[in-house]
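Starting off, we have a lone chain in the form predicted alone, written out as structure tokens.
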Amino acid sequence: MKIVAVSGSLRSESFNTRLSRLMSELAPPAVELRPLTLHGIPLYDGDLEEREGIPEAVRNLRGEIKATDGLILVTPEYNAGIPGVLKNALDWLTRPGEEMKPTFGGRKTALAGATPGAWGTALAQSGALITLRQLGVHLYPGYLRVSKAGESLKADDADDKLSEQVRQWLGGFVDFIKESE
């Protein structure tokens, strides 16, 4: 089974970067967990689509979530939201229109976040929502939400209890993806 778990953040030491990474080293047998990053992909523009065609960032991250099995989406929260980051990657991922549903329609994803505040992501999931909606997905019930992050999540080693939550709601996923096929 293959997942990738797409970090939300640009900063590479960041929270959700460290998740993503954690989920892929806690990964369940057989389970192939790929983190990856939004890293070059440029502003929405459709002057640059309409001269330049689709990025080939936007093109890589799209074969990639295409060739999973189960996507995460690893937010941080902004202001009560997703990055803006995240939800321009979302927006590039649907262009040109015809690409939306086999990207996402019907895709086994779950949302995921870690902040050093203490709702965990809560508003920033509950805000993606709306797009993940339109997208199609099929959403996993079950949230991660790591809240006080800078406690559990160090740079170089998360806590035993953060590293069970992992396992554990990883699991979870992992069951909803089989039982979905």
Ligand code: FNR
Contents of the next structure:
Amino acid sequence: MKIVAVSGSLRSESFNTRLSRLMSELAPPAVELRPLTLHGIPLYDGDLEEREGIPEAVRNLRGEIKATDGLILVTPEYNAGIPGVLKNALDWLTRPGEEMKPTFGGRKTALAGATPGAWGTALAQSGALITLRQLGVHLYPGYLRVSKAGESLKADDADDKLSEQVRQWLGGFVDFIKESE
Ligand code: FNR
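Given the form predicted alone above, produce the structure of the same protein in the form predicted in complex with the ligand.
The next block holds the full complex; its first chain is the one shown before.
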């Protein structure tokens, strides 16, 4: 089984990118989980699309998503929503319009996120539901909301409690993928 975990942060020390790497380390043996970032994707601009078509970074990401059994969006929370970087990538991935369905339609998708604050990106994840409904994904109902990430997701290590939480959550997502096949 293949899963990709896309981090919505470009920051080199990002907690969310760290979380996506931790998922990769803790994935069950039969699962290949690839952590990805959104570097190289330009701001969506209809003129750019008309002039040059879909950027290579978007085409590559689309290829990764289409080849997976499951997609995880690992989102930071900015001002109670998902970062523009992530929304921008989702917007590009729905272009041209006929690509939306093969990229996202019925795609088994999970939301996760990490924040140094107390609420574990709850508001960003709730806000993302509007867009995910529009994209037509098949959403895993389990939450992975990592709070106090400065303590639980340190640069060199994740604490045991978080590792167990991630392992269990991933196991649930894998079961969800299998059950909905
Ligand atoms: C934040 N941050 C933040 N955190 C939160 O829990 N709720 C919020 O609404 C916001 N808003 C917000 C806005 C902007 C513009 C920034 C830059 C940051 C803090 C945020 O969670 C923190 O910077 C994380 O470390 C960002 O994720 P990465 O880059 O570590 O993955």
